[in-house]
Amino acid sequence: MTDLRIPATGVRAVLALIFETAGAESGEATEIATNLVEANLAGHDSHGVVRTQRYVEWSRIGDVHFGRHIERVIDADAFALLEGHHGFGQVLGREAVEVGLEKARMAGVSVVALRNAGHIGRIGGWAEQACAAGFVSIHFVNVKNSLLVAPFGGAGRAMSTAPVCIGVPNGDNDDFILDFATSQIAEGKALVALKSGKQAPPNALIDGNGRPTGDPRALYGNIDPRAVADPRGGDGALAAMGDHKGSGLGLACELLAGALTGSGAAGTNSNIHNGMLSIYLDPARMDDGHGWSAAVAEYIAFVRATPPARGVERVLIPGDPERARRIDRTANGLPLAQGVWDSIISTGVGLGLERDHLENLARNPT
């Protein structure tokens, strides 16, 4: 299906109106909308505006709540345990990073554990926030009650998509941002494929018999494309990335972000929420004169100078694709499948907003 191209400012305005109508205060609605649009601008559509329908439904049934902020359960010099009270992760994630940076500025390093947060979106955005302040950051994330991924050698679900992210500042909008789910693809990428009427990459999922497949219905079951897709509806699972290595890393995320934080490892008997364990480092504190900043820049330049393999234009570092997509999509609009856009508009209509008003706002946001 042909993608639409809709201005990012217009999509942001539509989403902010939808979330405000759903119960968010204006500033929070704008923050959630901005976070989702930023994910699309970076090319991470799986963590972007495709989530709108699901977020509104979660708020309606009480799985996530507007207007909630972090609570400092344990607040030490270089460590904090934060309770999210099932607020929106777009707000809680930013607040958690601010706490981590505040403590790392004082101590040189900090560890921040965030538990019981609503979906905290694209983790790379939090690493970008830390890099912008000059800090290295490492993030381990899990999702309680989100059994989506089969462990290596397994034919059933046992883990969440369990992302890992590392950010290293390099100045001049050239930071190293490594951000990936420990499944073959993020659940949101399967959702985008489902809404677009497309297949996911081959072998990205397994069916109910443990056989590799690219059919997103293995995760969601056979549903009306207009319905709120439930990834627990199918009898298959997402496959772990990198065989035993990715599976082991996913398990580590469950232990660090879930069990250690008190948020809980992936399982059942609770509503869906994220746990995140983050480490923040002030690299200037570890520089005894060896020049860490120059060393980072020189090595990144060295890697980029590697001769490209056949069929590859040039060697990239993590963060390069996002920067290129952000330039393109800011100039030319967000590419959205018709099914994704229809689900956003239908969500607004379901809240009592007029379809024509939403369509016009998308193209004329000012």
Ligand code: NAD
Given for the second form:
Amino acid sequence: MTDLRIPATGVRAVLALIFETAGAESGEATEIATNLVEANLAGHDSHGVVRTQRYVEWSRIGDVHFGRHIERVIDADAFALLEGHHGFGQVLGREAVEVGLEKARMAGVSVVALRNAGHIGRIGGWAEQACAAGFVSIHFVNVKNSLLVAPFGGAGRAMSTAPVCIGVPNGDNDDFILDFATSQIAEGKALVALKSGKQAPPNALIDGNGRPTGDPRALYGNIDPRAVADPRGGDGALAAMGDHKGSGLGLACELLAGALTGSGAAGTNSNIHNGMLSIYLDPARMDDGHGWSAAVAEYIAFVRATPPARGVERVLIPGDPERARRIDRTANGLPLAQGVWDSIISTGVGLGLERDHLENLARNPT
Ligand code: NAD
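Could you output the structure for the form predicted in complex with the named molecule, given that the previous block was the form predicted alone?
What follows is the whole complex; the chain from before opens it.
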């Protein structure tokens, strides 16, 4: 099925109205909408607007709350432990990065632990926020109580999709942004496949017998794709990336972002929240005159000059694909599967908004 193309500004306006109607104050509604649309602009549809239905449902049942902000539980010179109080991750993530940068400006380096945050979405966005301020950042993330991934050698679930992200600034809109889930695919990519009636890559999941499969129903069960999809519904799992290495990195995220922060490692209890352990470095403070900035730029140029393998146009650095997609999608609109768009509109309709008003707003945002 051909994807729709809807202007990013229109989708943002629709989402902001939906979140405001669901109970967010207008600034927060816009921040959540903007963050989700930014993930789609970067090409990570799994962490974008497809989440709308689920976020509204989570707020309705009280798993996540509008209007909450970080609380500094421990506030040392170069370290902070932040309690998210199950607020929206789009707000808490931005606030946690601001704390990390504030401390790294003073001390040259900082470590910030965020716990009990609602879904903080695409982690690369937080590294981009740090890069924009000139800081290196490293993020370990886990998803408390989200058992989705089979560990290396296992046929059952023991981990969340636990993403890792590293950002290194490299001047004007050319930062190194490495950002990935430690599962073969992010859960949201299986969600997009389910909602679009497509298959995920063939080794992305395992079925209930531990056999590789690309069928997203291994995760969600055999449900109506229009229903709110619950990844606990299937008897299979996502596969860990990179065999024992990716599986080990995922376990490290569970320990650092879950056990160490107090957010909790993946398990089987109650509702789902993110923990994140972040390290911020001021590269200028580490420079004894060797010129870190030129060294980064030179090495990135060197890597890009690697002869491409057959069938590959050119060698990219992490962050390049997102930049290319942002240019295309800003100009041409967000490609959205009809099923994803339908789920957004029906979420708004479920809150009492008029279908025609939402469709008009998407095409003619004011
Ligand atoms: P992915 O497999 O698409 O990998 C993305 C990374 O690989 C990016 O750094 C990208 O720049 C780089 N990349 C892609 N193609 C490249 C190429 N040809 N050459 C060089 N680099 C290339 O990512 P994913 O594992 O599907 O994760 C998607 C998103 O899901 C991420 O933004 C992640 O933060 C997010 N996520 C969030 C949570 C959460 O709980 N909040 C959980 C899991 C994943």
